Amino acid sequence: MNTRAEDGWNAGDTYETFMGRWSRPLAETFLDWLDAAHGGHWLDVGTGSGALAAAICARAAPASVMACDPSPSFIDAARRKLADPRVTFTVAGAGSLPRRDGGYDAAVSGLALNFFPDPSLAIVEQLDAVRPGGLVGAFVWDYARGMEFLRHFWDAAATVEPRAAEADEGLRFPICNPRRLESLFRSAGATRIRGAALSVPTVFSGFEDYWRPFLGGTGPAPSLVATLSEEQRAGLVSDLRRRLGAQGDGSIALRARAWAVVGYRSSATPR
């Protein structure tokens, strides 16, 4: 499985204009759904630009948050955006997660699980990192059907560049559906597993607001755009305008769906 670095997820500030503005409200929706006890010590795995760490601080009144990511540029960007004394940022990823004496109360990851080299081992590692009875939770975009602004992009891209299918997250990440996510947590040894669909609006002021972030080179879709000829880009833009349409004021109103899952480390069986 490709890692996030191989997909071009290496520019924290560019990521913010492309995905961060949607991942932040989604992270808050996830924390509200998780309904975890306030307080405690949290581990944020694959923090990216810090959206989930910020939501934890806003929604869960944590005693501490350890936010880690393998990308130094993401950690630098997150540190600039979230100056909260409860949060510690560190460069680390799945396979080398920071540990805490007594374990964390919760380990969570937002929009990262499908990019881990081995998602199953990553969940096992997070279960090992929390205390007995602690929770492990994650959410990922529904790339196949529910992440509308990306779905429109990939469907249009396939008409101008056959290689688009190789990068389309909807095809590459079959883990991003509720059945597979819950099965992953179950096979890792989690208990009391539950899942849900989470949705946030993605409203663009106009086509340029939609299209401009695809020119930033961060992520699979922008990385593909960077390889297109001028003629291919023009064809892609034309097809996207047709597919997206617009409201009377020129805005484009779409929705983005994600799948969330949570499980718990057994309080009875030592690991």
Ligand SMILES: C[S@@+](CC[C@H](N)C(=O)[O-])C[C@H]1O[C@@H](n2cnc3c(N)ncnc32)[C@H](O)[C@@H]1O
Second form
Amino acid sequence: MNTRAEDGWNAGDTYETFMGRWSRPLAETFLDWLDAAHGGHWLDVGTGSGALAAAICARAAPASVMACDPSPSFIDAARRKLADPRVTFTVAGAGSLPRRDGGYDAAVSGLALNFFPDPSLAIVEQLDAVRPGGLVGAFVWDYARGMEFLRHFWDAAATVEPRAAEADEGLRFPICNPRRLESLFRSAGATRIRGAALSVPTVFSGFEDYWRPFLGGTGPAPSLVATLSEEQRAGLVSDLRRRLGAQGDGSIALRARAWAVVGYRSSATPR
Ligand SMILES: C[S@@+](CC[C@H](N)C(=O)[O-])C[C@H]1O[C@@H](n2cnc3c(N)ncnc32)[C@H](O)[C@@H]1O
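So the form predicted on its own is up there; where is the form predicted in complex with the named molecule?
Zooming out: every chain and molecule, the one shown earlier first.
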């Protein structure tokens, strides 16, 4: 369920070209769906290269954002990318979240919940970190089906390397499912839970634009590619070219779906 050493969460800049370019529009879509009150104090858990923190600044007019991640390399990259006086970046993660006197108004995570060591405990911890009535929200990729560019990757990778079946995020992260997410939030004690499917277009200018980011070594799929032989890589590329197809201009137009969930700390809960 959780992060493994081989997931390679240590290269903020490489992550940006692999996933950050898609997590940024998705984070904005999430904020629009959340429709939270402006002026709040936010906690972004697993900020990575800062996509969700940037979207909070762009869409929610926050009073402050505390953005944390256990990876110092990600925090460095995020600091370089987002210089906003309302945002503080800090090295910390689920299990030892930064706290705020009086609680945050909102504690959120983007594409990260499934990588936490214990997602249930992480939601309990986030509910505890917000004020009574505060919100806790998350979105995760629909790895099993709707995250198309990774789905094609894992299906193709399984044809050249048996270990791919075990690393396939669609199997590895059963929590990335709307019913499971809502049940996780319910068990943690959240109230007024609602969920949604959010999706963004992922359009690649050509096969190179799709494939090159897989060579960066950051995240489960690129980490698997880093272990493949030349022969396996060639087989994978050829299978992917066949699966992906291309438009007349060479571009590859896919979509990526995520599952979003939000719940609230009961107003009656004493701190
Ligand atoms: C797929 S990235 C998502 C990054 C960013 N939120 C985004 O939407 O692009 C997953 C992130 O979870 C972080 N992570 C892993 N274990 C964590 C933990 N225990 N607590 C908080 N973040 C964690 C990783 O370092 C990585 O930055």
